[in-house]
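Heads up, the chain below is alone and in the form predicted alone; it's given as C-alpha coordinates.
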Amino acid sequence: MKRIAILASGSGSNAEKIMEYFQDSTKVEIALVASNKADAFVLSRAKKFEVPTFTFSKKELEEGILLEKLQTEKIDWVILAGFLLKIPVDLIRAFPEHMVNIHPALLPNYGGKGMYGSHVHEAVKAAGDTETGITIHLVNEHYDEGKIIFQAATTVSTDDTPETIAAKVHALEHRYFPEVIGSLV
(Lines of atoms letter the chains of each structure in order from A and count residues from 1; the text may use other names and numbers.)
(Lines give C-alpha, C1' and ligand atoms only; values in the text may rest on other atoms or scores of the structure.)
Protein backbone atom coordinates (compact mmCIF):
# COMPACT_ATOMS: atom_id res chain seq x y z
CA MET A 1 0.00 0.00 0.00
CA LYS A 2 1.33 3.42 -0.99
CA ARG A 3 1.31 6.00 1.80
CA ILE A 4 0.50 9.59 0.85
CA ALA A 5 1.01 12.79 2.81
CA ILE A 6 -0.94 15.89 1.81
CA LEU A 7 0.52 19.32 2.54
CA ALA A 8 -1.90 22.24 2.66
CA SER A 9 -1.94 25.75 4.10
CA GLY A 10 -5.62 26.67 4.06
CA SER A 11 -9.16 25.41 3.61
CA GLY A 12 -8.20 22.10 2.08
CA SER A 13 -11.03 21.48 -0.39
CA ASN A 14 -8.63 19.64 -2.72
CA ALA A 15 -7.26 17.64 0.20
CA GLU A 16 -10.80 16.64 1.12
CA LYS A 17 -11.52 15.46 -2.43
CA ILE A 18 -8.32 13.39 -2.34
CA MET A 19 -9.25 11.86 1.03
CA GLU A 20 -12.74 11.04 -0.27
CA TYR A 21 -11.35 9.47 -3.43
CA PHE A 22 -8.98 7.14 -1.57
CA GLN A 23 -10.98 6.43 1.60
CA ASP A 24 -11.84 2.86 0.56
CA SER A 25 -8.72 2.18 -1.49
CA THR A 26 -6.77 -1.02 -1.01
CA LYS A 27 -3.74 0.47 -2.81
CA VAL A 28 -3.42 3.98 -1.35
CA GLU A 29 -3.60 5.28 2.20
CA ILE A 30 -3.76 8.96 3.05
CA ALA A 31 -1.40 8.60 5.99
CA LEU A 32 -0.90 12.24 6.98
CA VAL A 33 -2.20 15.75 6.43
CA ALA A 34 0.37 18.37 7.36
CA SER A 35 0.07 22.15 7.50
CA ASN A 36 2.21 25.16 8.31
CA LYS A 37 -0.84 26.79 9.91
CA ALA A 38 -2.29 25.42 13.14
CA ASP A 39 -5.68 26.97 12.37
CA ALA A 40 -5.91 25.73 8.76
CA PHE A 41 -9.35 24.24 8.07
CA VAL A 42 -7.68 21.36 6.21
CA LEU A 43 -6.80 19.91 9.64
CA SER A 44 -10.50 19.71 10.54
CA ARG A 45 -11.24 18.07 7.20
CA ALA A 46 -8.54 15.46 7.93
CA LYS A 47 -10.06 14.64 11.31
CA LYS A 48 -13.40 13.94 9.59
CA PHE A 49 -11.60 11.18 7.66
CA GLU A 50 -9.60 10.09 10.73
CA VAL A 51 -6.35 11.01 9.00
CA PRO A 52 -3.51 11.95 11.37
CA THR A 53 -2.39 15.58 11.22
CA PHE A 54 0.89 17.39 11.81
CA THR A 55 1.64 21.10 12.06
CA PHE A 56 4.98 22.82 11.69
CA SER A 57 6.43 26.30 11.35
CA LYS A 58 8.34 27.71 8.39
CA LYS A 59 11.50 27.46 10.50
CA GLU A 60 10.77 23.81 11.31
CA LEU A 61 10.20 23.13 7.61
CA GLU A 62 13.59 24.66 6.82
CA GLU A 63 15.24 22.72 9.67
CA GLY A 64 14.00 19.39 8.31
CA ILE A 65 11.34 18.61 10.95
CA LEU A 66 8.72 17.87 8.28
CA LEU A 67 11.15 15.67 6.36
CA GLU A 68 11.84 13.68 9.54
CA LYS A 69 8.10 13.24 10.11
CA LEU A 70 7.51 12.08 6.53
CA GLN A 71 10.35 9.59 6.81
CA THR A 72 9.11 8.34 10.22
CA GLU A 73 5.66 7.82 8.72
CA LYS A 74 7.17 5.95 5.75
CA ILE A 75 5.52 8.26 3.23
CA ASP A 76 5.84 7.25 -0.44
CA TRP A 77 4.25 10.30 -2.11
CA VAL A 78 3.89 13.93 -1.06
CA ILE A 79 0.96 15.88 -2.52
CA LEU A 80 0.87 19.68 -2.35
CA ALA A 81 -2.76 20.80 -2.27
CA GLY A 82 -2.71 24.53 -1.66
CA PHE A 83 0.59 24.53 0.20
CA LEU A 84 2.06 28.02 0.05
CA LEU A 85 5.61 27.70 1.39
CA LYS A 86 8.60 26.96 -0.81
CA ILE A 87 9.70 23.36 -0.37
CA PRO A 88 13.32 23.01 0.78
CA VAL A 89 15.67 21.27 -1.66
CA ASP A 90 16.48 18.45 0.78
CA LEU A 91 12.77 17.59 1.04
CA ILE A 92 12.38 17.58 -2.75
CA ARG A 93 15.44 15.35 -3.12
CA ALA A 94 14.04 12.91 -0.53
CA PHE A 95 11.00 12.33 -2.79
CA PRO A 96 12.37 12.38 -6.35
CA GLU A 97 9.55 12.17 -8.88
CA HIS A 98 7.21 11.52 -5.92
CA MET A 99 6.15 15.06 -5.00
CA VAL A 100 3.20 16.53 -6.91
CA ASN A 101 1.67 20.01 -6.93
CA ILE A 102 -1.47 21.47 -8.44
CA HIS A 103 -1.47 25.00 -9.85
CA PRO A 104 -4.62 27.00 -10.71
CA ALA A 105 -3.52 28.04 -14.21
CA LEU A 106 -2.16 26.57 -17.40
CA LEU A 107 1.57 26.67 -16.74
CA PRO A 108 3.90 28.14 -17.75
CA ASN A 109 1.42 31.04 -17.62
CA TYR A 110 0.84 32.67 -14.24
CA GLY A 111 3.33 30.58 -12.31
CA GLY A 112 6.08 31.50 -9.91
CA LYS A 113 6.43 33.15 -6.54
CA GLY A 114 3.30 34.93 -5.37
CA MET A 115 1.11 33.36 -8.05
CA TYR A 116 -1.47 31.41 -6.09
CA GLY A 117 -5.20 31.50 -5.46
CA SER A 118 -6.97 34.74 -6.29
CA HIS A 119 -3.73 36.36 -7.52
CA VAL A 120 -3.74 33.95 -10.46
CA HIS A 121 -7.42 34.47 -11.32
CA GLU A 122 -7.05 38.26 -11.12
CA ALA A 123 -4.07 38.07 -13.50
CA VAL A 124 -6.01 35.89 -15.95
CA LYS A 125 -8.91 38.39 -15.92
CA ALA A 126 -6.61 41.41 -16.25
CA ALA A 127 -4.86 39.85 -19.25
CA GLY A 128 -8.17 39.22 -21.00
CA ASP A 129 -7.40 35.53 -21.48
CA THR A 130 -10.15 33.39 -22.99
CA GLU A 131 -8.89 30.20 -21.39
CA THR A 132 -7.41 29.09 -18.08
CA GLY A 133 -7.27 25.85 -16.19
CA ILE A 134 -5.17 23.65 -13.95
CA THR A 135 -1.73 22.12 -14.13
CA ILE A 136 -0.62 19.12 -12.11
CA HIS A 137 3.16 18.84 -12.06
CA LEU A 138 6.11 17.30 -10.30
CA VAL A 139 7.86 19.57 -7.80
CA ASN A 140 11.42 20.73 -8.39
CA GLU A 141 13.59 23.47 -6.87
CA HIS A 142 11.76 26.27 -8.72
CA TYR A 143 8.21 27.47 -8.20
CA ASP A 144 5.86 25.85 -10.72
CA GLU A 145 8.59 24.67 -13.09
CA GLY A 146 8.52 20.90 -12.53
CA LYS A 147 7.59 18.41 -15.25
CA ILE A 148 3.95 18.82 -16.26
CA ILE A 149 1.90 15.66 -15.75
CA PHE A 150 -1.60 16.88 -16.64
CA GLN A 151 -3.50 19.98 -17.72
CA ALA A 152 -7.20 20.70 -18.12
CA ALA A 153 -8.71 23.90 -19.49
CA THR A 154 -11.88 25.91 -19.13
CA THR A 155 -13.12 28.94 -21.02
CA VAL A 156 -13.05 32.46 -19.63
CA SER A 157 -15.71 34.85 -20.88
CA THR A 158 -15.68 38.64 -20.73
CA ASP A 159 -18.43 38.39 -18.10
CA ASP A 160 -16.32 36.25 -15.78
CA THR A 161 -14.93 37.78 -12.60
CA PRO A 162 -11.91 36.48 -10.68
CA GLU A 163 -14.42 34.73 -8.41
CA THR A 164 -16.25 32.96 -11.24
CA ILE A 165 -12.92 32.01 -12.79
CA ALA A 166 -11.89 30.56 -9.42
CA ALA A 167 -15.09 28.49 -9.28
CA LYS A 168 -14.43 27.05 -12.74
CA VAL A 169 -10.83 26.22 -11.80
CA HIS A 170 -11.87 24.62 -8.49
CA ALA A 171 -14.29 22.38 -10.37
CA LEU A 172 -11.42 21.17 -12.57
CA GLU A 173 -9.16 20.65 -9.53
CA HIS A 174 -11.75 18.62 -7.66
CA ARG A 175 -12.56 16.51 -10.71
CA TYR A 176 -9.05 15.69 -11.89
CA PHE A 177 -6.53 15.96 -9.04
CA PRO A 178 -7.53 12.75 -7.20
CA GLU A 179 -7.71 10.78 -10.47
CA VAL A 180 -4.28 11.95 -11.61
CA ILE A 181 -2.78 11.07 -8.23
CA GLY A 182 -4.38 7.64 -8.52
CA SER A 183 -2.76 7.14 -11.92
CA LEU A 184 0.68 8.00 -10.53
CA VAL A 185 0.93 6.07 -7.30
Ligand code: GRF
Contents of the next structure:
Amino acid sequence: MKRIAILASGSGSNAEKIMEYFQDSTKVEIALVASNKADAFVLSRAKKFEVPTFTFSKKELEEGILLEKLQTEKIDWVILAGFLLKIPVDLIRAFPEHMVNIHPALLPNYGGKGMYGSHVHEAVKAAGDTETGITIHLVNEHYDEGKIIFQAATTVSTDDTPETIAAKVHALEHRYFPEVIGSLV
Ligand code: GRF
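If the one shown is the form predicted alone, what is the structure of the form predicted in complex with the named molecule?
The next block holds the full complex; its first chain is the one shown before.
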Protein backbone atom coordinates (compact mmCIF):
# COMPACT_ATOMS: atom_id res chain seq x y z
CA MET A 1 0.00 0.00 0.00
CA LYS A 2 1.23 3.46 -0.90
CA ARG A 3 0.24 5.93 1.76
CA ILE A 4 -0.90 9.34 0.53
CA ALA A 5 -1.43 12.55 2.48
CA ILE A 6 -3.52 15.34 0.99
CA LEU A 7 -2.81 18.93 2.08
CA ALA A 8 -5.63 21.41 1.51
CA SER A 9 -6.61 24.79 2.90
CA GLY A 10 -10.19 25.15 1.70
CA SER A 11 -13.23 23.45 0.28
CA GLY A 12 -11.45 20.30 -0.81
CA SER A 13 -13.58 19.25 -3.76
CA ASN A 14 -10.44 17.79 -5.37
CA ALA A 15 -9.55 16.02 -2.14
CA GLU A 16 -13.03 14.50 -2.11
CA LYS A 17 -12.66 13.19 -5.68
CA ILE A 18 -9.31 11.65 -4.73
CA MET A 19 -10.73 9.99 -1.60
CA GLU A 20 -13.65 8.66 -3.62
CA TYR A 21 -11.41 7.32 -6.37
CA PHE A 22 -9.12 5.38 -4.02
CA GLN A 23 -11.82 4.30 -1.56
CA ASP A 24 -11.60 0.61 -2.47
CA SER A 25 -8.06 0.62 -3.83
CA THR A 26 -5.73 -2.20 -2.84
CA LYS A 27 -2.67 -0.15 -3.87
CA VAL A 28 -3.28 3.32 -2.51
CA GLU A 29 -4.53 4.48 0.84
CA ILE A 30 -5.44 8.07 1.53
CA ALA A 31 -3.93 7.98 4.97
CA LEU A 32 -4.24 11.62 6.02
CA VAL A 33 -5.89 14.92 5.16
CA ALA A 34 -3.97 17.80 6.68
CA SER A 35 -4.99 21.46 6.75
CA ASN A 36 -3.72 24.75 8.10
CA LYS A 37 -7.35 25.85 8.61
CA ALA A 38 -9.21 24.26 11.50
CA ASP A 39 -12.56 25.10 9.89
CA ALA A 40 -11.72 24.09 6.31
CA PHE A 41 -14.55 22.14 4.68
CA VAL A 42 -12.01 19.59 3.44
CA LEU A 43 -11.88 18.24 7.01
CA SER A 44 -15.61 17.43 6.98
CA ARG A 45 -15.16 15.71 3.63
CA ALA A 46 -12.33 13.61 5.10
CA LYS A 47 -14.50 12.56 8.07
CA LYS A 48 -17.15 11.34 5.64
CA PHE A 49 -14.56 8.99 4.12
CA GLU A 50 -13.17 8.09 7.56
CA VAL A 51 -9.79 9.50 6.59
CA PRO A 52 -7.78 10.77 9.60
CA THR A 53 -7.26 14.53 9.72
CA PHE A 54 -4.54 16.77 11.11
CA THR A 55 -4.50 20.53 11.53
CA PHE A 56 -1.56 22.80 12.16
CA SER A 57 -0.76 26.50 12.28
CA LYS A 58 1.57 28.37 9.93
CA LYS A 59 4.09 28.54 12.77
CA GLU A 60 3.85 24.79 13.39
CA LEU A 61 4.33 24.15 9.68
CA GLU A 62 7.47 26.28 9.75
CA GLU A 63 8.68 24.45 12.88
CA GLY A 64 8.43 21.07 11.15
CA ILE A 65 5.36 19.70 12.97
CA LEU A 66 3.68 18.60 9.74
CA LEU A 67 6.88 16.94 8.48
CA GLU A 68 7.07 15.01 11.75
CA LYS A 69 3.46 13.90 11.39
CA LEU A 70 3.99 12.77 7.77
CA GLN A 71 7.02 10.77 8.84
CA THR A 72 5.21 9.19 11.80
CA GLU A 73 2.38 8.23 9.46
CA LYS A 74 4.89 6.74 6.99
CA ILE A 75 3.49 8.80 4.13
CA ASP A 76 4.91 7.96 0.68
CA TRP A 77 3.33 10.72 -1.41
CA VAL A 78 2.13 14.22 -0.58
CA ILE A 79 -0.64 15.70 -2.72
CA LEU A 80 -1.33 19.43 -2.62
CA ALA A 81 -4.95 20.14 -3.50
CA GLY A 82 -5.61 23.80 -2.89
CA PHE A 83 -2.96 24.23 -0.21
CA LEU A 84 -2.19 27.92 0.17
CA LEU A 85 0.82 28.18 2.47
CA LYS A 86 4.41 28.12 1.32
CA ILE A 87 5.86 24.66 1.91
CA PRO A 88 9.08 24.76 3.96
CA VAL A 89 12.13 23.57 2.02
CA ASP A 90 12.79 20.78 4.56
CA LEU A 91 9.39 19.31 3.84
CA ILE A 92 9.92 19.47 0.07
CA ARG A 93 13.32 17.80 0.47
CA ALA A 94 11.79 15.00 2.55
CA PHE A 95 9.63 13.96 -0.44
CA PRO A 96 11.86 14.26 -3.50
CA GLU A 97 9.78 13.67 -6.66
CA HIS A 98 7.00 12.54 -4.33
CA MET A 99 5.11 15.79 -3.84
CA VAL A 100 2.48 16.74 -6.42
CA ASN A 101 0.52 19.96 -6.92
CA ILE A 102 -2.40 20.90 -9.11
CA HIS A 103 -2.47 24.39 -10.59
CA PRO A 104 -5.63 25.82 -12.19
CA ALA A 105 -3.96 27.10 -15.39
CA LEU A 106 -1.64 25.98 -18.15
CA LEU A 107 1.78 26.57 -16.59
CA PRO A 108 4.14 28.26 -17.19
CA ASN A 109 1.36 30.79 -17.83
CA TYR A 110 -0.32 32.24 -14.76
CA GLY A 111 2.04 30.68 -12.26
CA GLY A 112 4.06 32.14 -9.43
CA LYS A 113 3.33 34.37 -6.50
CA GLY A 114 -0.24 35.61 -6.12
CA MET A 115 -1.51 33.31 -8.85
CA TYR A 116 -4.01 31.16 -7.02
CA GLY A 117 -7.76 30.68 -6.91
CA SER A 118 -9.86 33.33 -8.62
CA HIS A 119 -6.79 35.51 -9.36
CA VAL A 120 -5.77 33.01 -12.02
CA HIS A 121 -9.14 32.99 -13.77
CA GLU A 122 -9.43 36.78 -13.60
CA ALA A 123 -6.01 37.08 -15.24
CA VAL A 124 -6.99 34.62 -18.00
CA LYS A 125 -10.17 36.63 -18.66
CA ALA A 126 -8.34 39.98 -18.61
CA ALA A 127 -5.77 38.70 -21.12
CA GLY A 128 -8.53 37.55 -23.49
CA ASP A 129 -7.04 34.06 -23.75
CA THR A 130 -9.00 31.52 -25.76
CA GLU A 131 -7.93 28.57 -23.67
CA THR A 132 -6.99 27.67 -20.14
CA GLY A 133 -6.65 24.43 -18.25
CA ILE A 134 -4.93 22.52 -15.49
CA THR A 135 -1.37 21.53 -14.73
CA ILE A 136 -0.36 18.68 -12.46
CA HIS A 137 3.31 18.94 -11.54
CA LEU A 138 5.95 17.79 -9.12
CA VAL A 139 6.87 20.28 -6.41
CA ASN A 140 10.43 21.44 -6.09
CA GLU A 141 11.96 24.35 -4.28
CA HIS A 142 10.91 26.81 -6.99
CA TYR A 143 7.27 27.79 -6.88
CA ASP A 144 5.20 26.25 -9.72
CA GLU A 145 8.34 25.22 -11.58
CA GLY A 146 8.57 21.49 -10.87
CA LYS A 147 8.36 18.92 -13.64
CA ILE A 148 5.01 18.96 -15.43
CA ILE A 149 3.33 15.56 -15.37
CA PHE A 150 0.01 16.30 -17.03
CA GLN A 151 -1.94 19.16 -18.62
CA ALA A 152 -5.47 19.37 -19.99
CA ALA A 153 -7.04 22.36 -21.71
CA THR A 154 -10.50 23.81 -22.14
CA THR A 155 -11.70 26.65 -24.35
CA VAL A 156 -12.50 30.13 -23.07
CA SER A 157 -15.06 32.14 -25.02
CA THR A 158 -15.78 35.84 -24.85
CA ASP A 159 -18.97 35.00 -22.92
CA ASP A 160 -17.01 33.34 -20.15
CA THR A 161 -16.59 35.10 -16.83
CA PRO A 162 -13.92 34.30 -14.21
CA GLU A 163 -16.62 32.22 -12.47
CA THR A 164 -17.52 30.13 -15.52
CA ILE A 165 -13.82 29.69 -16.28
CA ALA A 166 -13.32 28.46 -12.72
CA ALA A 167 -16.14 25.95 -13.14
CA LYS A 168 -14.62 24.59 -16.37
CA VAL A 169 -11.22 24.28 -14.74
CA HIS A 170 -12.65 22.55 -11.67
CA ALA A 171 -14.40 20.04 -13.92
CA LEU A 172 -11.06 19.19 -15.55
CA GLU A 173 -9.39 18.87 -12.16
CA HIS A 174 -12.06 16.50 -10.86
CA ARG A 175 -11.91 14.41 -13.99
CA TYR A 176 -8.15 14.00 -14.20
CA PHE A 177 -6.41 14.57 -10.87
CA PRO A 178 -7.32 11.22 -9.20
CA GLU A 179 -6.31 9.10 -12.20
CA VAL A 180 -3.06 11.01 -12.75
CA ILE A 181 -2.19 10.34 -9.09
CA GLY A 182 -3.08 6.70 -9.64
CA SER A 183 -0.72 6.48 -12.60
CA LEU A 184 2.14 8.03 -10.61
CA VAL A 185 2.18 6.22 -7.31
C1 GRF B 1 -8.12 24.10 -7.28
O2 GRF B 1 -8.61 24.90 -8.31
C3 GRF B 1 -6.66 23.88 -7.42
O4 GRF B 1 -6.20 23.94 -8.73
C5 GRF B 1 -6.06 25.00 -6.65
O6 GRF B 1 -6.93 25.19 -5.58
C7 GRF B 1 -8.24 24.79 -5.95
C8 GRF B 1 -8.78 23.91 -4.86
O9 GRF B 1 -10.13 23.65 -5.03
N10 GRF B 1 -4.69 24.73 -6.35
P11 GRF B 1 -10.87 22.63 -4.08
O12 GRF B 1 -10.63 23.05 -2.64
O13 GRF B 1 -10.30 21.27 -4.35
O14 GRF B 1 -12.32 22.71 -4.44
